[in-house]
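We begin with a single chain expressed as structure tokens, specifically the form predicted on its own.
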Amino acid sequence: MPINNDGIMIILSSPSGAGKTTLVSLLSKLNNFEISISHTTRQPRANEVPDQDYYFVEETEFQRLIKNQEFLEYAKVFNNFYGSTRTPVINNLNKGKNVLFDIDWQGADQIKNKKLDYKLITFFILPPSKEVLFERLTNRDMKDKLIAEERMKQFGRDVLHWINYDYVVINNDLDNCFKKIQKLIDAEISDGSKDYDKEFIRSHIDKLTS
């Protein structure tokens, strides 16, 4: 049974290109917590740093993996396979760091499933509006509107899942949207009073998706 003592674990998703990695790598600054790295057998980006931001690996090696039952959850998304591993999770949590997740809706719900004796938070990311996320996939490195525009299929669907979130946030302004997360972390952890309007959020969910 969990102690006072264990860590929390924290899911950040998003649709592509809302800014959930960028809030991640923000909450990762805060005392006590740390990321779960993934692997993933895509290839990297020209900004990331191989075993810092993902664990890249080939396929096979993926598939050993799942074999093996290593993953507390993975994915196929976009023709790419990512996944976080049990081990390093639950020794982060056994030493009372709070874990931070960014991943998928897929994996929230697998992480769910699995019904782990440790607190769990979870977050669905936002963008303001869905010209805002175009512009913000097309002015990433990938620069190809055709991916850009494959992602932009991809969030009519991913969108629908926010009803399984705790809590959603609109990253409007990547400072008051980290804030915000945090705020709603430390009264999550300390039993406090949350500032949070769901109508609000249904309001904002029936523009992205009219």
Second form
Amino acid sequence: MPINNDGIMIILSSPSGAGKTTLVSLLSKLNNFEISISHTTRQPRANEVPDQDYYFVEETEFQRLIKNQEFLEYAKVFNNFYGSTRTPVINNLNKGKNVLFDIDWQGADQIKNKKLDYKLITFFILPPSKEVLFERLTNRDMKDKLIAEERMKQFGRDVLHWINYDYVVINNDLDNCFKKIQKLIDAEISDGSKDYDKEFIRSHIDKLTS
Ligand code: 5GP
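Structure of the form predicted in complex with guanosine-5'-monophosphate (5GP) (previous: the form predicted on its own):
Now the complete complex, all chains and molecules, led by this one.
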């Protein structure tokens, strides 16, 4: 079991277009929270800051990190590699900092299966409806409707992983969603009662996938 001064690990995953990156950034402003900065082989987007949003690396460097077993988890997502290096995460946790991960379900599964000696809470973020999701996907830096349609199909596959998460939260309003996550984290830390309705989530997912 964790030694109590250690930080906790919080994973946020979501299918593309659910607004998770903004949520992670809001949560990171809370006292004592640090974001785990991932390595990726994908090209930076126009608004991204290297070494802050991601460590952008060549595939050879990524493969070297895999070989040296430096990753706590890594995965291939949309044809690019993404991974979280172990050392900064463990150092932060040992200093009592809570570490936030913005990673996909493959990475979440890997961290869960490692059964590390630190408390782990996993969240899966969903859009409020298929219509809103489609709108969010077409408003991105992808002009092409076909790409949005491809991502909608991917959504249908990704959403099935909700079952492996501790909590599924619907992002219908950013502030609301942020508060809900914050309350659940607080309740987990203090072992208090959790305001969470799994049946409601199940019916929401049925609607999203029908
Ligand atoms: P994007 O390219 O849009 O920034 O991210 C694409 C997907 O990769 C998102 O679902 C994001 O959460 C995921 N991702 C980002 N970093 C990591 C990582 O270090 N590991 C894993 N497994 N997924 C990541």
